[in-house]
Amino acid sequence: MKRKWLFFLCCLLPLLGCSAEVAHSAAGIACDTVVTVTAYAPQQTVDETLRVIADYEALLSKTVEGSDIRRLNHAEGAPVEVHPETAALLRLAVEIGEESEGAFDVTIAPLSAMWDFTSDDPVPPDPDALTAAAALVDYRNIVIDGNTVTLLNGAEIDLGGIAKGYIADRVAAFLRQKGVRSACINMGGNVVTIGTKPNGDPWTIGIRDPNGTPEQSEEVLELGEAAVVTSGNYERFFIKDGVRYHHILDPKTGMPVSTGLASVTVVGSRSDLCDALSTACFVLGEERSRTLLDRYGVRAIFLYSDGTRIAYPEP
């Protein structure tokens, strides 16, 4: 069994070139993944990004004691005052839930909690238990009034499909405030680039070959300032009785999505949007994703398990 977050080179591989200026890097583990920040900036500035990441993880993680999300999930339906940024992120999550017709749903926590992809002997959940948990999943059970959030009907939140993208955006904003004009942030497959390399060369981002090793790229994108996020079914999975189960779940059933896709890569200007949309598009499939991609003005690359590649919109 492969576990997604233990790979240093995940779905996206930033390939840094040489420059006359000096790049500094910082690396750490946050949000259950390896994080690397490389910037043409003083080492102290780059090191400070790890503190920024830790602060946001403490705010948005469902497992960190005292976080907004943990408090919400344990409030038993009572209203909870949250940080303004938490409220704003939840508004975005609800919006994408609506636009994707529930393909992206941050109230998926009751379902995701039933799957253990890290066990030495993982097994699929009981079908009746999945059905009962699926009845609790509905983004419309998140009620937001200013900075007060209420979860209705037993809903619980898991921001795993959007939080890393949001945090990567916040790290980029922090670096820009420090005057950094060239950087690459990688949060386990969520990549944000600032500007170009100092010599004017674009950043080269490799989209992993779903049928290859983590180091093998199916395609290389040359980008200036952008956000790139991949959702793939090839990192966290297990095989039981000849059936392969992966971690991208259909919010309506709790079962792994079966659309023939191996990965979806979304490219845009905001990592939070790309993060959520990559999951939504994986659930919807390529054809049903087109309206959603048009709605947000982003592009996507769909890689199928049989090797088929579809880009939308076409270059």
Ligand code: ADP
The other form holds:
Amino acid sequence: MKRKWLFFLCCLLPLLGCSAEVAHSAAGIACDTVVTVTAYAPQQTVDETLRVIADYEALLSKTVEGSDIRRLNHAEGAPVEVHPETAALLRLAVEIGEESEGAFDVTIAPLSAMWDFTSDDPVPPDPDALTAAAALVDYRNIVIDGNTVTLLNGAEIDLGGIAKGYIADRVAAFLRQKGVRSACINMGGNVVTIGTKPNGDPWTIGIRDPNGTPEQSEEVLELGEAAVVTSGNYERFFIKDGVRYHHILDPKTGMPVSTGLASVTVVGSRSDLCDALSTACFVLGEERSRTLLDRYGVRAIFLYSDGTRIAYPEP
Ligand code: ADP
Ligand code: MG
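Having seen the form predicted alone, could you give me the form predicted in complex with the named molecule?
Every component of the complex follows; first up is the chain already shown.
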């Protein structure tokens, strides 16, 4: 009997070992973006990550019926009990709001809702309407008490600048918990890696050339376990009368930020943080971002439309 078990194990173990060395991928559309997960794990485990993403989208999206954020935005100022993870993410969002002096502000919803980047004939919103909506934007209107959240003064939330980063981290946590030691998750420019490639080689993560096609990289980062998040003016935009209008907005005016920057890439260990910081740094510009980047111990690469590249801190 014992010998039979031994024989069984001897056959099975090498097979398990082999399957862990094979990369499997899953791809889909979630959170309005393309998601790809590649992991040295069974296909079923990789496929399950798409369900994990869908579950988080159902919690954090402002459009999905019944989501925590939609319930909050429709509560007309009444306190709302949210999932502990939603409360924690909102705490982080408010913290980055404070640390960036409001450059990052998840109460941007009244402004972001006025910009339609998908229309066949997009137009910039009426300036007076933008000014009126900007008065509602202030992260200090989010009051969090345990898992109860209250939105004051007509505030509404849009987690577009942080949710994908958070979800990418959760996918990594899910895979780690399944014992995966090598994986790369990409949620529309929010990249999280686990370990290295199985042979010990680093992951290669391209930063898109803002003036090139989506496939063209301006530079390629070689990294072990890391989070790399890029915010760019080429993700969602339209051009009207020669002006490029994109989706990263100045919370004070509601207009797309124009500092000459085309993208900011933040490299750190937590993708939620890097996501919020890449958006914040895009709004702040390179010089004003330094304190924020130091505060969180992350580095950033600023690419300008004219081709200038600045890395902070300098290598
Ligand atoms: P992407 O969503 O393309 O990865 P970002 O992470 O920079 O890019 O997030 C941009 C999104 O964040 C916008 O679509 C909008 O939902 C929201 N947003 C825009 N401006 C701000 C801002 N100043 N602070 C916080 N969120 C913002
Ligand atoms: Mg962001």
